[in-house]
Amino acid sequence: MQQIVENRSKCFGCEACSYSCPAGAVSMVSDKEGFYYPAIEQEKCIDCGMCQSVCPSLNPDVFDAEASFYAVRVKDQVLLQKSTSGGAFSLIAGEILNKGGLICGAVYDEDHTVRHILADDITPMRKSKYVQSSLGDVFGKIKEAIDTGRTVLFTGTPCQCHAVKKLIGDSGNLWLASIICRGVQSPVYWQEYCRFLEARHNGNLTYYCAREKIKTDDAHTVLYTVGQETYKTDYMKDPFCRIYSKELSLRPSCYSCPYTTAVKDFDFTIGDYWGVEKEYPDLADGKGTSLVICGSERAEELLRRCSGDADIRSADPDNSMQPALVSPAKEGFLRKFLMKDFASKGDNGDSDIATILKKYGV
């Protein structure tokens, strides 16, 4: 087997190939752009073809489900402050925890890394990342708890919620709820940034969130932490979030990315309500309120349990329709001219990041 999505752009790198491949052949590498593609030992490889058979690339799904559309807020305010928007992940992912589930979501790890962990705690769970995650051995753990009776719920970008469906397979003691998702930046991109941060502040950098709450605007505010010191800009001012914005640093999949509709194949589908002032003004405070399409019927009542805990109302899917529910990102000309100088590296192996953010991030 010379190589497993004969077009490298349209791989997603969600690791499902390494994992399920029994002979340790294929390894995830970082390209020039900081993110990673399966490489194969050509002296190990077996040719089964299990690597094939799990690629969400290669085995598209059809989406052929009914989708409920739902506008949802949380009553608790602690829990609404510590949200990116409305808090219905916190909700969806209590209900999981009080029947004794697991939650499987991405976190920064001690080094700043984005991956993806198993556990029974989501407060670092919380909040958006924007960069590709890892999901190493998770795939493993995940599997390892449902065989011994244990529900989890898998909460990740639609590649990677498709990727543990190839790999776990139709399990009810497995759910999916997929994030709207834009786009994912490179891990390395997101690291030689957290150096930027540390380098400029004289310090090391314990904290970071591109979108925190801490004003009614939701959660439009760029807050991280270098040394003792505290710093915040608005998400728009921001030189990275910015070219995030600009579409600009994402993965090349991203921008053919089959997953940009709102009937997806998963339990749920999660993020922001944008459009929510045109159905409920009185929701368009700024404290945020998310989106929640169900695609099952067991999605459905499950929300219905929480409406205890929440503001739960339908929800018109065409004033819900964010544009990554429409279609894929839009690879602009600049976007090869910023891999380039994000490829040149300099005499201790880093891109000049500081020269990225400002020509790219204006």
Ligand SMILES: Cc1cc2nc3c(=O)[nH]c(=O)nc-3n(C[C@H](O)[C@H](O)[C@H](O)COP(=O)(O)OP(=O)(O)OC[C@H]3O[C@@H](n4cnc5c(N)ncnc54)[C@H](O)[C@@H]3O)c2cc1C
Given for the second form:
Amino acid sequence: MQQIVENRSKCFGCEACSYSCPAGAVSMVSDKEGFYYPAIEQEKCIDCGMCQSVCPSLNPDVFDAEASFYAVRVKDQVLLQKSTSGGAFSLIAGEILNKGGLICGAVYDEDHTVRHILADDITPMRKSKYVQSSLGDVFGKIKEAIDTGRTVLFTGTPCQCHAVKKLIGDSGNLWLASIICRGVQSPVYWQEYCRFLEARHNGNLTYYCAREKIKTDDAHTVLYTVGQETYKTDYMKDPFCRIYSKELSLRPSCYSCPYTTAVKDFDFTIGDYWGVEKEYPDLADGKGTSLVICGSERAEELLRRCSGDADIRSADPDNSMQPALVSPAKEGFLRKFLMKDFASKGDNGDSDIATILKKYGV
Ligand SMILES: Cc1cc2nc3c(=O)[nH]c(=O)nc-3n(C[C@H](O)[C@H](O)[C@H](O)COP(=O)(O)OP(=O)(O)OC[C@H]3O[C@@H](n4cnc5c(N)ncnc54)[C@H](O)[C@@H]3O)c2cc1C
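Alt. form predicted together with this ligand, vs. the form predicted on its own above:
What follows is the entire complex, opening with the chain shown before.
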């Protein structure tokens, strides 16, 4: 228990400790930046060490898998348009669903949170949400499904995949697909941003997508609906997305992320194929191409089975490299000021989301 408390700066906020505690002594509480951390009720703690044993941060993974790299694009143009990159997630999930499995992925909730659900409908899971997703009770649901013989594909950030692996253990029925991840933003910051949009446009926010693909721009359009109106802007002109892309608002642990390596011990790692123009110029048409890194033999096999539904080509690892596969995001000095402004918001009335967007989103 002590290690969990001391490990705060490296805590991924995956909630594995909280879920696994048999005494119900660990809950997740948000700090001033709006990120969630475990809080331990000493009087309930039975010192069993369970929280420490499942913590992915305290138990680093060993990345010793063989990996092979692929450029992937689904053939179905509607599916491609609905996906952030080349639709690799839908392709892989489709195979698992066809065999009677279930998918666990991140969705926007009505209360403006992002959380993981286990379901057989992947529609709301599509599209990148640049906010920390809550795993909550989904660990239990995955375990229940696996215990009854169902196959489950978990998709999420690498630290979340590692947490699920630690909690569920080695099971042939569990598949892990990690997204390439530059970092996540705080759920409370996101909720306040949603409230800001609602106040600004005077209505309820009913749709938000940071990576809409409405033209051939590799899904770099922000689209949201408040009330009856839909608003759109270029990703890099949107202050909220600019702040994210400048890496000013990430969870502290993202700045020392141990998963910024191409080879991870998961079945799949999927992301945007950044270097596609160097290797396959015909795929660099702005419609999106996925980079898929297979980390297991069964992942290779699954991908082979998909060849009728997707354009799948082997990729040169040297052309596929990008920052999130090489080193963690750098914590610029401005992050401290942004978070200070966010935390002091309301104290003197001069720092709110509008101020933050204006000050840091240029
Ligand atoms: C926070 C974040 C940072 C990313 N950073 C990079 C990057 O630096 N480089 C890069 O190449 N790609 C990055 N990606 C991944 C990329 O944007 C696409 O999500 C990925 O290529 C899958 O696209 P797709 O077309 O296959 O699937 P889509 O159909 O768009 O599926 C999206 C998938 O992402 C998962 N997902 C969405 N939001 C979250 C979230 N908040 N937490 C956990 N899982 C989530 C969904 O469960 C689903 O599996 C990032 C994604 C996220 C969410």
